[in-house]
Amino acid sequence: MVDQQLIRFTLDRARVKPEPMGSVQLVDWPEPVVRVQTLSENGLATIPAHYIKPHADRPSLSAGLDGAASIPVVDLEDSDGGGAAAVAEACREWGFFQVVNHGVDRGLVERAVEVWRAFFRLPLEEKQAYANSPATYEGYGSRLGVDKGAILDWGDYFFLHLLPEKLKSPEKWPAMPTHCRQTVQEYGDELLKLCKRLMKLLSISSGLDVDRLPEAFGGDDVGATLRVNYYPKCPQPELALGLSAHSDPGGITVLLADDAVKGLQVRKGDRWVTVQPVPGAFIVNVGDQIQILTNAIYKSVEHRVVVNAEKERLSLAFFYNPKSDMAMGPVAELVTADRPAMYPAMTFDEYRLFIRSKGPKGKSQVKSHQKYDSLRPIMQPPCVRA
């Protein structure tokens, strides 16, 4: 069941509609929504106070730019069969990696980027027709979380459900620009194929049978969503974030980054590393559900987005999630006497209510879900042991 403290928080801080069996439905934003793109295009010299992050959370705009550290690159056409070992090492060391030779048509990728750039160039009143609410987040949005008076992120977005089909809202899929709906569906279909390949690699790399993690996710009955992030120019990027530090609550995320404008930062130990996107690559990271399923052999990693004073930035994040009403806990093969199950079973529907109500909050959710603070050192997955 959903945590009762979280339910009380949601009822107190947002306008919500109680639902049966202790669940809640978020109904509306606690304050009028202001589009960040509008603020940016109005030529502000300073940003409003509710976008200024606390000193401890403000970005280091030069983090990782010396090239001393970089997330790994995995070639999915590795003829030597080293893909699983490379994925295992990347997941243990970073929780992030870039994939090349991934099989997604470059022309389709370019069309997807262009239709979304064109959408965000539309007049505000046309975009407002797709304005979202916290009930499903689907549509045109500018905030995460329903905490009144929260410090907000400097960015707008468009969020869509692709799977399961019953959650798709055709009226929320933009009719303009021309071919947007068709392009988004084609892009989603190709990313779904890529995620299925990646899940098999994650399964093998963690020492499991090739289909074990895909089956634990629900087989073909999975969830998939797309979040298109638009980060306008910011006059004071040293004070703001495009997206606050968080780990992704779902399974895996496949990000198409803007390789001309850097912005994604990944936590590595006690510092932030700016990701250098490889042209034509996708950036992949594991989410909280993979951490739970692998009993923390693989861990989700905090990441955030910095903004730019001179250039806007666009990225497409594809989220591949488990069947939402199926209880998710560590798979039996990765639970031992020395390493008992670290997480109780919980459905993804219950789990993601946290971020939908509170917004991005580091790794506080998965940590609060953990049974044990520390265990013996994590074993290496069998397939990559020396």
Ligand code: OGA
Contents of the next structure:
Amino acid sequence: MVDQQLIRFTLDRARVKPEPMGSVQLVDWPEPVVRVQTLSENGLATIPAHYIKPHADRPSLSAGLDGAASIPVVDLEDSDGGGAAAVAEACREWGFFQVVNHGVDRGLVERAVEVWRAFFRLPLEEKQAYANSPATYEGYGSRLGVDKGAILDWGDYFFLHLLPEKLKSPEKWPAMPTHCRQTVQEYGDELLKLCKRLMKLLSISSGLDVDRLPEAFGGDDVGATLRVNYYPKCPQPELALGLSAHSDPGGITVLLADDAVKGLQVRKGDRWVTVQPVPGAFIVNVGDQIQILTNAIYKSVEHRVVVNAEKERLSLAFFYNPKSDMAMGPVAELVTADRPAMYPAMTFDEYRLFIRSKGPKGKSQVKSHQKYDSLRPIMQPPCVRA
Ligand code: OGA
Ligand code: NI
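Switching forms now, from the form predicted on its own to the form predicted in complex with ligand OGA, please provide the structure.
Let us now look at the entire complex, which starts with that chain.
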């Protein structure tokens, strides 16, 4: 069901010329920011009311723990074209897969996790020096979206830009622990290489020329950001979510998840399946821009994070995004008479404003952007035009 308010928002955004990031009206949070880590460390027995999700959104903490199917594992050194067939199947069926033999040095990965654990262990005052605002979201944050009175997620995060160079501000990255900035850069460089490989694989696996999707993303002018998610222990995990259901707005997300503490759940039909991380693997998912470019052959699937009472959890989400001011629509090769273009072209700058002001809202953004309700062309005007 497409929400009228969301359609109007998307339409409005589609009409305005993209403004430089930060000059939109998202200047400050609607309420004082409270760090979830502080609430957790205060040892509350019950969580404040504005973290309690409505019944329908509350987590099923046992989902997928009964030996049910889980997201596929793809070996990037596979002799069959580096896993192209497995990727095609995974992107159609799940929108998610884990990659092994990905070539990123394990020592670097461990160092990246360690600097971020150390950052979140710093005293609150030191972290507050990096407090973020909704203008760019860069820095230390505790909410997504600026709706006053919203039900919040049980998690803090640190968000930063790696690309394009003009948006990169290492002085906004943590100066402590020592080596944090250098490690973030090294980790970002390696993840960028991995994403370039993955983009080629997505291109081939969807039946396109190897460079078709990389070029549609803007060639070398791509964007990349890192969000480090920190989910403190929660005394009532059955009432809250670490991160509400959403699909990722960008291109590809490469997630490094704690392999000792589960938390990520992926939507499969009307069920939520808990991902069992394979040690040493990355979890990859396609975002809304890949769904749009592939004309929905590949789906950006909803996912969410559940929390628990015993253990905190840390994850590093690396987002690989298209050049942000280039209009993107389905690639011509994947548009046919039987399968007309499902989405109008829109730039990523316009697109992500939605999430930045509304917070995670399931798949409502990509749905409100969709022209048709199903793949069968329908005889009514598209609900959204760019
Ligand atoms: C995200 C995300 C999942 C996790 O940051 O977009 O989905 O396990 N994270 O933290
Ligand atoms: Ni996500």
